[in-house]
Structure formats: C-alpha cells, structure tokens
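Heads up, the chain below is alone and in the form predicted on its own; it's given as structure tokens.
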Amino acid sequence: MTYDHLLSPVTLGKLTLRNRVVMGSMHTGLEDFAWDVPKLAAYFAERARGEVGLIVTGGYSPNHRGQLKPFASEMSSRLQAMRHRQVTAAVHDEGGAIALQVLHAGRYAYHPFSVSASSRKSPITPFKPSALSTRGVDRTASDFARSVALAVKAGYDAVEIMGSEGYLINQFLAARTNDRTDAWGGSAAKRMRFPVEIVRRSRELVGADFPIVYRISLLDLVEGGQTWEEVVELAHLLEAEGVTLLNTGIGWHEARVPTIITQVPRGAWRSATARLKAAVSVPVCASNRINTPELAEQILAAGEADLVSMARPLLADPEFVAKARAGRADEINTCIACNQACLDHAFQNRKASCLVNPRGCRETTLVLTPTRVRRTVAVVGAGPAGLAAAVSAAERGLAVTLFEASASLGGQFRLAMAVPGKEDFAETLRYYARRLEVLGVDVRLSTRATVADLASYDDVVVATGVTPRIPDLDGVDHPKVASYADVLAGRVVPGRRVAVIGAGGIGVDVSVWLTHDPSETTDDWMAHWGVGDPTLHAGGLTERKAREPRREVTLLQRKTSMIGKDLGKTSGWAHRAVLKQSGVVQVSGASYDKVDDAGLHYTLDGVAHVLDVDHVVLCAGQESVRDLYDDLVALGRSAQLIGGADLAAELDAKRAIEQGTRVAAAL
C-alpha cells in the first residue's frame, strides 16, 4: 500500500503537518520532574525522527489541585514553560511538530486535595474530591487558558485540551458527576459552559491561528453519561469558539467496558468517529485500537476521519510512519495492546515503557550501540527472549546465529496468539521474522543446539524457554488429561465439559479459549459488553447480551485468593469479566486428589467433590529448560541465561524481551 491519505499533509490553523498521523497523549512518568526533561526530549525526538505528523505530550495540569498525583506534571508558570523548550526544540530539530496536552485530573487525582464539579468520589481513587466553588470553577477555566498561553512560550506548535476519559472537563459535562445548581450545572447547557469557557479564554490569549485541539468524549460508556445530542451540541459550541481539531476519546477510566486492550477488536470505535465527522465542519481525529497503517489508511480513505491518533503504536515503533512511507510496513513493530508496560506502569506509579519495545522511554539508557568488533553470537531458543536478543544483537552489527529446536519461531508466544483477543501477538512474531531476514541473521529451525555446536562462537545466549509443569497428581497420565500447550497448539481437542487446573494467566487464557465462539464479530463483541447506538442510549451503554459458551468450564486453583487477582492492573478486570460472562465456574482453595474415568476428584473445605468432565487441562505452571546452559557452565564456558530458562514463574514476555534486549546491548 502507498497510504496516500495517511501520508498526505494537512493544515491546522497556521500549522501544516507533514502527514495525518498523530501520536496520541500518553503519560509516561517522564513528565513529572525537571531531571527527566532530557529523557523526555530524547523520547519525543526519536518519534519526530520517525516522521510522525503531530506528537501530543502527556497531560500537564493547569494548577496544583489538578495534578494526577503529588508533584506531577504541571504547566502554570513561565519557569516551567522555559524547561519545555528543550523538548520542543528536540522535536523541531527532527522536523516534527508537538502539542502540549492540558489535563486537570479532577476526581481522578491521586492526592487528598482533589476537586471536581461535585463532591462525588471516583471508584478508581481513594480520595473524595471537594466541589469547586462557583468562583473556583471560573478560576480553573482561566488556569486552563493560562496553560495554553504558556505552551506558546514553551515553543509548542499546538495544544490539546483534555475533555474526555473522565477527567475534570468530562466530570462537568456528565450528570453522573455534576449535580451543581449554579451557572456551571443543573442542565446540559450549563454543564457545557466549562469547556466552552476554557476554549473561549484560550483562544483570546493565543490568537486566531494557533491550533487548539479539543479531546472530546464520543462515548462516555458510564451510567449518567452524555447523550449523543449533547456530544454534538458541545462540538458545535466548541467550533464556534475556535477549536481547530476535535480529537476523539472513548470511555471513562472507570467504565466497565474495555476500550483499548487487546481483546477490543481493531477499529472498534471508528463508526462513532465517522458519526461525529458527519456532524461538524472542523477536522476530526480517530483514535483507539488503530495499530496498523493499513487500518489508518482505510479509515481516512472512507472519509470517517481527517487524521488518526495512534499513541501506543508510536511507543512500540518510533519509525512507524517512516517505515510505512518507505514501503517497509512489514517491518513495523506493531503494538499488541497488552498494556503491560505502558498503562499498567502508569497506574502503578512507575515509568512507562513497552513490552515489544523495551527501549521506549529509555532511549538514553538502553542504547544499542553499534559494535566496533564484529563478534559472533549464538542465541539458542527463538521465544520472545531469544528473538529480542538475536534481533538487538544483529542491529548492533554482531554476527548472529539463532538456533531453534522446533520448526517455527515464537515459543510460548505462539501459544498465546491462539487465545481469543490476543491475535495481535502474531504481529510480534511477524515483526521478528522479518527483522531476522532483513538483518541477515542465520536462523536454524528444527535444530537442537549442542555444546559442540556452540564451541566456535564468541558469545552464547541461552533462551531455551520453559516446559509445562506436570503436577504430582494421581492419574495425571489418564487419557482425559492434557497440557495447555497441547490444547492451544491443537494437538488435543477438548470435549464439552472441561476442568482447568491452575488459574494464573495461562489458566484464564485457556478458559477463555475453551468457551469462546470463534464466529464472534465486532458487533457481537459490542453487544456482549453492552455498547449500543449512542443516539438511542446515553453514554453509549445498553443492556448486555449474554454469551453462549462453547463448553462448560470449571477453573480451579489451590490459592484461596480471587481468581485472576494478579492479572494486569488495567486489563485484568476485563479478563475476569469475560470468565463471568462465559459462565466459567471458579473454584479457589481446591486440593486435587486424582483423575480417573469419573473425572477430576478434588477436595474443597474438607469436602470431597468429583467433576464429571471430558478433559482436565493442566495449567499448573512451567519449569525452566536449562540443560544446555548447565552443560556449558560445567565445561567452564561463559553463557548468558535469559527468559523463561532463567526464571519460569508466570510467563512474562515483558521481562523476557527486555532481558534479551539488555543482554544484547551489553555484548
């Protein structure tokens, strides 16, 4: 594809962008402290060098009480603006453009001084906000405008006013969080006054041509959210006050509908964006679960949007746009929407990065320096850790040979991509396979490396992975028993009634696989989550349609804690919800006794039970495969041990890929 629409320039006010790709806002943790400004500048500069059209920063509060957490990012003084010149200059030096996002956390703030439209506590933070006074609302609107003016002094090319995702402006707009009776609430028109005043005052300070982007909430996906008529009316009011571009947001952070994680179908929200675009005259930007240039091009070519925002895809691959332009889209490191190193980190007060690109936000500390001496490197094992090590070493100019005992790349990742909602994991293997080819790595599949095979290499990296752990269980060799690997690989086809032993991440994934209807469409997915026509249902929410699971599944664990407790912070709730929607029976605190023709025998609270099942699937953990490494060490040979072969706890691709990259950087 040539991506004619995606790569065409577009003018916003006085700013002409070289293409229609927007790197959407992400809070990385590099925004909060002055000493991280050089790292932030390097992070954005690398994306600008990769030819993205417009970068949007993480959110900066217009005042202290709007901070996301104590001492978090803020744009309220000239000194702060001057610090940002290092960031804007770095982007401009690479030919890019950058916008400052102004965000007031409102009741989402993680500190005791939070404020909101009303004194209603958020379900995702422990602090109850104070209701802003009438004068306080007025001052806050002026604070937003002051931040916009300071962005100009800081050298930004545009600003984005954050009016979605359930932050303060959204809290004013929805009856759910605004029970005021003064000039800032009591009717839809009065609830809209706050964002309209912010834009009006901002435009007065920066003049007619400076681009002001407004992030508008298309679907709140919460009870008491805005109606579609209110969304369109707000858009028209903002147009009248001089908004240059409407960027789209989907769902509040507290919504019980997933909006961006991997189980959300690609392009799921494009129809809502198209509906808004048809109603307004200013350009509209599509967002959420758009992760390939092909999909972005389709949306633009169909006239559903004027620009496309891709936040995490630019975290995953800073060269996303440049590769698409150069006909190298097959080399893009695609975002798999896992959230494990980006949003999960952000909500754990850790600096963000990326599972598939551990250099993300670490551009100054995790550097793949070109080698001065062309050493030979053997990497044994082509799972995520081995693939990362092989590609990273080859990118440095080292001569790499990759050994893999099986006939295909991927290891445990190949099993993961078979799980419904994790199909995008196949993109990571496509990326690595192509990079190995481009970099000229000597790939030897169906080859089990021996100590003798490795004798001539300067460096050896052992990434031989894991094997499923077989528990000490009477009857474990019964025909009813199968490992998760055999099930996901298709070597065993489970019957109608299945017991799954082990409720970690793999047990949850297998349970989803067992119950999932493979014919499910995007419309079906929407129906199961209760997403309806926004013109008929306020906030886009309607009654959920029950799932019809393919199998009857019982998921058991020895632990007494809640099943799925340790899943990802920002996605685990959705995976647990799918289990419930699919009728999976969940049993905690079980001890397994035996498997026989009658099924699975287990004891719970001292009472014996028998599950009459066709199959028992073992998801009882993994064991490291490290025989080769032990043999090398016994012979006094130095080798690096990485990935599951190093630590076989819950499968952790994030750790494996980062470890493989760091080992390669240090060779």
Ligand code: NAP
Given for the second form:
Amino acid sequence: MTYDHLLSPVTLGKLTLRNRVVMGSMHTGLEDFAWDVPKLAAYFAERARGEVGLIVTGGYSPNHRGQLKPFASEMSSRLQAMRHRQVTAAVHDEGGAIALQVLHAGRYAYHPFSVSASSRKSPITPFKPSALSTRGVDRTASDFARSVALAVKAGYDAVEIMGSEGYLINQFLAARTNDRTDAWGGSAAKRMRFPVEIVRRSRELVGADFPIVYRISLLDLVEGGQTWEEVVELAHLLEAEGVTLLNTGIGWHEARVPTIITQVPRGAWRSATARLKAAVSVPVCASNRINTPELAEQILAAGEADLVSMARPLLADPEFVAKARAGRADEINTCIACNQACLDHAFQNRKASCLVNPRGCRETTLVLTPTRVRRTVAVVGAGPAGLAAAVSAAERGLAVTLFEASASLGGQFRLAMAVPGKEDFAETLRYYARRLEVLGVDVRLSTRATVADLASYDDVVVATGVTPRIPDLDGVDHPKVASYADVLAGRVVPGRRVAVIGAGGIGVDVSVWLTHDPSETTDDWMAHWGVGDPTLHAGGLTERKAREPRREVTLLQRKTSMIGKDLGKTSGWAHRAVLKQSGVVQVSGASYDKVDDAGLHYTLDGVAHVLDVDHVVLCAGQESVRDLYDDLVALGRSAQLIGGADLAAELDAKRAIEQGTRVAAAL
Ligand code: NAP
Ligand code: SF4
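Could you switch over to the form predicted together with the ligand, since the one displayed so far is the form predicted on its own?
And the full complex, kicking off with our chain again.
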C-alpha cells in the first residue's frame, strides 16, 4: 500500500510539513526538570529522524497554578524558553518541526493550589480547586498568550493550546464545571469566552501566520458536557480568531468511557472528526485509537480529516513514518494501546516508556550499539523476552539463533491476543516475526534446545518462559477442570456455567473472554459504553445498553481485597466495569475445597458452598520453566536467564521485553 494522502505535504500558516502525521502530545516525565532536557531532545530527535511531520510536546503550563503536579513543566519565563532551544534545535537538525503544547491542568492539577472555573472537585484528584476570580481568569488567558509568545522565542514552529480532555479550558467550556455568573460563565457564549480570548491574545503576540493549533474536545463523554452545537460554535469562533488547525480530543480524563485503550475499536472516533471537518474551513486533525498507517491513510482518503495525530504509536516506533514511506509498514512496531509503560507510568509519577519499545524515552541510556565482533548467540524460547533479546541482538549485528519448542512464536503473549479487545497484541508478533526475517535470525521452531545444541554458541540467553500453575486442589484432575491456556488456545470449550479460580490479570481476561459476544461490532461497543450521537446527546453520552453475557461466570480469589485492584492504573477501571456489565459474580476470600461432578466446592466466611458449573478454569498464576538453565549452570556454562523463566510472579510482558532488550544491549 502507498500512503499518498498521509505522506503528502501540508501547509499550516508559514509552516509546511513534509507529511500529515502529527506526533500527538504525551507527557513523558522528561519535561519537568532541566537535567532531563538532553534526554527529551534525543527522544524527539529520533522521531524527527523517523520523518514524522509535526511533533507536539507534552503539556507546559502557562503559570504555577496550572502545573500538573508540583514543579511540573511550565513555560512562563524567558529562562525556561531558552532551555527549550536544545529540543527545538535537535528536531530541526533532523528536518522535523515541533509545536509546544500549552496546558493548564485546572482542577486536574495534583497539588493544593489548583484553580478552575468553579470550586467543584474532580472525581479523579484529591484536591478541591479554588474558583478563579474574574481578574484571575483574565490574567490566565494572558498567561496562555505569554507562553505562546515564549514558544516562538524557544524556536518552536507552532503551538498547540490544549482545550480538551477535561483540562482547564474544557472546564470553562462545560456547564458541568462552569457555574459562574460573571463574564466567563452563565451562557454558552460566555463559557466560550476563555478559549476565544486565549487565541485572540496569542494571535496578537505572534502575528498572522504563526501556526496556532487548538485541541478541541469533540465529545466530552461526561454528564453536563458540551452540546454538539456548542462544539461547532466554538470551532467557528476560534476560526474567526485565526486558529490554524483544529486538533481533536475525545473524552475527559474523568469520563467513564474508555477512549484509547486496546478494547476501544480502532478508529472508533473518526466519525466525530468527520462531522467537525464538514462544519469548518480550517484543517482538522483526527486523533485517538489510530495506530496504523493504513487506518490513517483511510481517514484522510475518505476526507474525514486533513492530518492524523498519533502519540503512542510514535513512542512505540520512532520510524513509523519512514517505514511506511519505504514500503516497510510490515516492520512497524505497532502500539498495542496497553498504556502499561506510557500513561500508567505518567499517572504513577514515573518516567514514561513503552511496553513494546523499552528504548522509548531512554534513547540515550538504552542503546543497541553495533557490534565489532560477530559473536554467535543462542536464544532459547520465543515468548516476549526471547523475541526481544533475539531481535535486539540481531539489530546489533550479532549472529542469532532462536530456538522455540512449540510450532509458533509468542509464548504467553499468543494467548493474550485471544482475549476480546486485545486483538492488537497480534501486531507485536507480526512485528517480531518480520524483524526476525529481515535481520536473518536463524529461527528454529518445534525445536526443544538441549545443552548439546547450545555448546557451540558464544552466548546463551534462556527465555524458556512459564507453565500455568496447577493448584494443589482435590479433584484438580476432574474433566471439568481446565487451565486458562487450554481455554484461550481453544483446546477446551467451556460450557455455559463456569467458575474461574484466580482473579489476577489473566482471571479477569478469561472472565471477559467467557462472557464476551464475539459478534460485537463497533456500534455495539459504543452502545454498551453509552456513547450516543452527539447531535442528540450532550457530551455524546447516553444510556448504556446492557450486555448479554454468553456464559454465567463466577470469578473467585482467596484474597479478601477488591478483584482487579492491581490491574493497570489507566485501564483497570474499564476491565472492572466490563466484568460488572457482563454479570460476572465476584467472590473474594474463598478457600477452595474440591472439584467433583457437582461442581466447585468452596468455603466463604466459614460457610460451605457448591457452584454447580460445567467447567472450572484455573488462572492461578504461573511457574518458571528453567530446567535447561539449571542444566547449563550444573555444567558450568554461563547463560543469561530472562523473562518468566527468571521470575514467574507478576509475569509481565513489559518487564520481559525490557529485560530481553537490556540483555541483548549488554552482550
Ligand atoms: P497473577 O496476577 O499472579 O494472579 C494469579 C492469581 O491466582 C493470584 O492473584 C492468586 O490469587 C491466585 N493463586 C495463586 N496461587 C494459587 C493457588 N495455588 N491456588 C489458587 N489460586 C492461586 O497471575 P495471572 O493472572 O496469571 O497474570 C500474570 C501476569 O500477567 C500479571 O501479573 C499481569 O502483570 C499480567 N496480566 C495483566 C493483565 C491486565 O492488566 N489486564 C491481563 C493479563 C495478564 P489468590 O491468592 O488471592 O487466590
Ligand atoms: Fe502503546 Fe503500550 Fe507502548 Fe504505551 S506502552 S506506547 S500503549 S504499546
């Protein structure tokens, strides 16, 4: 496929972009302190080298009170602006263009000095904001404009004013959070005055042709969100004030509708962007849950947008655009929308990286240096850890042989892609398979490596993975009992009533698999989450349509804590909601007695229960498989042990891929 629309240049004010790919704004944690500036510059430079059209930085606050957390990124002084010159120069040296995003957190700020349109606290932050005074609003609008002017001094090619995702500007726009009675609230027109003033004052400072991007919230997806008429009216007002491009945002952070995680169908929000595009004359940029050049091209070719913003996909693969242009799209390391190393880290106050690309945001510290001596490396096991080690070692120029006992690549990851909403995980295996081929790795499937097979290699990396744990339970051999691996691989087809033992990530996934209707369409998905036509429902939110679970599932654990509490910070709530919507009965604090023809016997609070089920699915964690490693060590051979074979507890693809990459970098 050629990407004629995606790769065609576009002019925004005085700026001409080489293509229509925007790397959307994402907070990485490298924005906040001066000592991280070289890392930030390297991170962006690698993406510019990879030919992205326009990079947008993480959000920089226009003043102290708008900081996302104490001492977080801010653009309010000349000194701060000068620090950015290293970043902008690094991007320009690679032929790229970069925009500064100006973001005031409003009531999403994680500090006690937060301000908002009103004093209404957000449900996702512990701090109650102060309502800005009338003069305070006016000053804040001017602070935005000052940041925009400073961006010009810092060498930025454009700015983006963050008006979506529920941050301060969005808080002014929605009746949900703006109950003011002064000139900045009351009617819809007065609620819109704040962003309009920001753009007007910014435009006055930077002249007619400096590109000002405004990120507009298309669907707030919260009660009391903007109506579609208000969104379009705002877009027209912003156009009149000289906005160059309207980027689009979907959903406030406090919305209880997932907008970007894996279970959200790809391109789910494109129709909302198309609707805006039809109503305005400035260019419009689509965003959210677009992760392949094919989909981006389709959206542009259909005339639904003029540019496409992808944030996480560019973190996952800095060469996304260059590979698409060179006819190597099948080598793109696709973002799987897991949020595990990017947004989850950002919300845990940790530096972001990427599950499928652990070099993301570590460009200066995790380097795959080309080797001078072509040593031979055997990697045993082709799960995520082994795949990452094999590909990374081969990228360095080492001669790699990859042994895999089964007939296919992927290990436990292959099971994950069977889970509804995790289909994108297949992209990671496609990426690895293709890279192994391109790099000429000697892949030996259906080959269980022995100590003798490994004797001739300079280095041996053992990634033999895990095996599902079989609990010590009376009746565990009963025909009703199956492991999660049997179920997800299709070797056992469970009946209508199922008990799931173990409520970790896999127990939750399996419960979703058991109840999910495989014929669910994107429209069904929208209906289940209560997303409606925005012209009929304010904020795009309506009544949720009930799910019709395929099976009756009871999910049990021995712990007394809430089920699913340890799932990802930014995705766990959605998985827990699906369990609830699917009628999965959740039992904490159970002790298992036995399985027999009557079903699963367990005790809860001293009372014996029998669950009359057709199947009992074991999701009781894993145990490391390390016989080969032990044999090698016994013979005095040195070998590196990685992935689940190294640590089965909290088995985790993020850790496995990072460990595999680090081991290969150090060979
Ligand atoms: P896990 O998170 O370790 O959970 C297994 C559960 O089985 C434990 O919580 C434990 O709960 C129970 N268990 C352990 N030993 C048992 C025994 N002898 N008898 C009965 N129950 C026992 O493992 P997992 O669910 O297999 O997931 C593995 C890893 O995959 C996770 O750590 C996670 O990182 C990752 N993952 C994440 C997601 C996600 O975030 N959505 C999805 C899939 C996988 P009790 O002791 O309370 O019974
Ligand atoms: Fe995408 Fe997951 Fe990487 Fe984030 S961590 S960029 S969601 S693959």
